[in-house]
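Quick heads-up: it's one chain on its own, the form predicted on its own, in structure tokens.
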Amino acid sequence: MPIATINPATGETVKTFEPYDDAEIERRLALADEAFSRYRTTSFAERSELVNKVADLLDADLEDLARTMVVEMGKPIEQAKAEVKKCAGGLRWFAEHAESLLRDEDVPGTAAKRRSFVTYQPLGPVLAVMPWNFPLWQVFRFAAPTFMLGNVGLLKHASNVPQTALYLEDVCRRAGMPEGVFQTLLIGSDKVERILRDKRVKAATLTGSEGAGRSVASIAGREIKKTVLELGGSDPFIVMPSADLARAVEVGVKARVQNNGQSCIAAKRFIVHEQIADEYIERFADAMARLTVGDPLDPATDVGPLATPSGRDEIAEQVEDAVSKGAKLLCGGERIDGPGWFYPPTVLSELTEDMRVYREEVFGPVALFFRVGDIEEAIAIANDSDFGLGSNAWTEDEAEQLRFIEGIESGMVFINWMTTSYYDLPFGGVKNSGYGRELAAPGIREFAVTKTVWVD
């Protein structure tokens, strides 16, 4: 795949770069080894200055990077113009927090005569594998802690985001980070593996698809390195008779066609209690028919442009499919003709599991129902899934609250909202959706040595 700006809602090829050459990689990870070495000593509070100079320069930036985005990748100009405020929102909450976070823990009860306590210390340069839907978050929710706990990061973005990619590294430069603190690496997946194997190179964090995290973790594991991995979900959205049927309709439009469509915690799989199924189904399927699809530039635009020709053709494949073998199209389900990559917000009904869209993720604008008969058929779908990421369940009774956090298999689960991430929210899921935890406590500890000390 070449690096490269293609517009998704023209076709266009706006910008093309030059993959970096294995000299320049070279000095690119000497360049982190060194920074490494005095960035490790700075101070909480040297950090948090600049991690807040970085998130001003985020809100000053505003407008043309979003535009920028929108361009990348197509998600819509409101979205993106938050994605922004997010990130400048998740730094200042690392610069305020990090230092609490990683304060040393005593732990009483032991042997020693004196003390004995946990203190958390940077591990060393991390290699960041990141993803084109949320090109400035996914990036920040890694770099954010990174920063704080005096690691140093090496970027390595999907290829069709390459602006923003040299962004983020632009900003770290123009907040006054030490050079080499963060470095994006303009390479193709071809480069990945060297770069993990380098001595000095001590972890690594993807988001991707399974292919991806599965080879990374291979590789690292055989390296004997830290991996944190968020591989996708197929996140279920049950509604029980107790829920608020307008609240959910207009709350699971927006979780499932979320920028685009395209997002690991996007809403994909409806599992509705029968009584209120006829009901929620028809008003959710007329709510999507009347979204406007169009240029992701344009304010009034609720679904943009999918991101690259292969994953709308992906996507049409997928409903083509479950149309051949018997489910219900309720609305879209056809290729919008024209220039870009558009497919219209759709929705289908009676899916078996003959079906592709029963077992894959579908990454795009399209949402599944199933109609269950009670609780412990609603968990057992939502459980009949390779992935466990996010999960949401809709319900005023309390006792199925608990059941349904109990239950469902999932690193997380929201009741009576969508799934979402939060900087002082542990993000990640279990089973095919990978391991290891992003933001909040847990997650600035995933690449932090954990070290055990006995003063005697």
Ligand code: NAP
The other form holds:
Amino acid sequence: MPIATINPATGETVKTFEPYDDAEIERRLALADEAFSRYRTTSFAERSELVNKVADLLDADLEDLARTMVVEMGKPIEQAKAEVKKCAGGLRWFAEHAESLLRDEDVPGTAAKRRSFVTYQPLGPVLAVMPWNFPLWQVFRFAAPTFMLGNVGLLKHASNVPQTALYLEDVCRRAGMPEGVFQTLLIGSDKVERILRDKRVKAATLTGSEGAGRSVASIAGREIKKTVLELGGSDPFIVMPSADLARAVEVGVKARVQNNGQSCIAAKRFIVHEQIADEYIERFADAMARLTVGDPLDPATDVGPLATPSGRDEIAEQVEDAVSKGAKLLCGGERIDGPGWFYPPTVLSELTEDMRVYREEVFGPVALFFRVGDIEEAIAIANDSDFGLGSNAWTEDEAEQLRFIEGIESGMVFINWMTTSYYDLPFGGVKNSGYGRELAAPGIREFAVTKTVWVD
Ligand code: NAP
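Form predicted on its own already given; the form predicted together with this ligand follows:
What follows is the whole complex; the chain from before opens it.
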């Protein structure tokens, strides 16, 4: 894959980059190692100052940065701006809370000792392999806790967002981060193994596809290095008769098409109780059909292009496969001609297990509908997936809420809301959606050395 900015709205190659050669990779690994030896000794106050400064620079760069993201991966401009603001907020949150999240924990009550406690220490340089879909937030939700813990980061970003990737290193340097604390490596995925096997790199986090996750985790496993994997998802969005239907339609549509439908935590499978299914599906399909598809730089656009031509082809082929096997198309379903890789909001119902969409992740603005007779059937369909990232259940009935919380196999469950990431809540999945957690206390501790101390 070339390292290049190719505008998904026009197909135009905007800028290409030469990947770093082996000598440059070696120089940067040495720099990370050296930077860690000093950065690990800095205080929380010093780190907070740097991290808050990065947040201030993001605020100042908001307009240009959002535009760069749009030109690289096609998300609607207002969503790009919201992503920049969210990153600034996340940085400030970790700057404020990291010290208390990492405070020593006394363990009272053990016999024959004066004092025992657990202390959290930095681990070393961590490799982050990141995707293009939230090109800023995916990186900062790794980088903000990394900076506050005292680790240093090496970023291998997706090959189609090189300008955002380079911005990330640049903004950290402008904020006063010492050289080597955060580096962007302009490399293809073929160089990841060499970096992961290097003794100076202590761990890796990967957000991306199942295939990439399996590859990185198996290499890291052989090297006995810890990994965190945030992989794909096929979140269920269950609607029961007691739900606020209008809100469940409005939020459901947003949860499906946010980021042009390319979000790991997008609602992908709509599982609706038969008592309200006809009304819900009709209102949902109507709202999808009315969305504005077009230029992502236009603030009036709801849905921009898919990020890559292969991503658009994949969606089109999944829909064609379902329709050829008897799925009912309620709206959309045809590639949009012209430059760029546009695909319309699409709704499919009457789905069966032999269709690709039943098992695969659908990474575009395509909603899948399932009709169920009761809550247990809803949970069974929700769990009939290799993924287990987020999940959504809409019901005002408290007993049903508890049953969903207990019964759905996922890392996160949102009742009467869509799956989303917040700084103060752990984020992550089960099954093939990965393992480990980002954000909040579990996130900042993933790459800490949890050291047990006994002082007699
Ligand atoms: P992808 O192909 O796996 O790419 C993600 C990153 O992994 C890129 O930097 C890519 O580099 C690199 N990569 C690809 N194959 C690799 C390999 N064999 N070894 C090492 N690195 C490799 O993912 P994508 O298709 O672009 O992104 C969409 C996927 O990410 C979806 O499945 C989505 O659900 C998932 N995702 C998950 C989360 C989450 O938090 N759980 C969040 C966002 C996205 P190149 O660009 O150079 O190929």
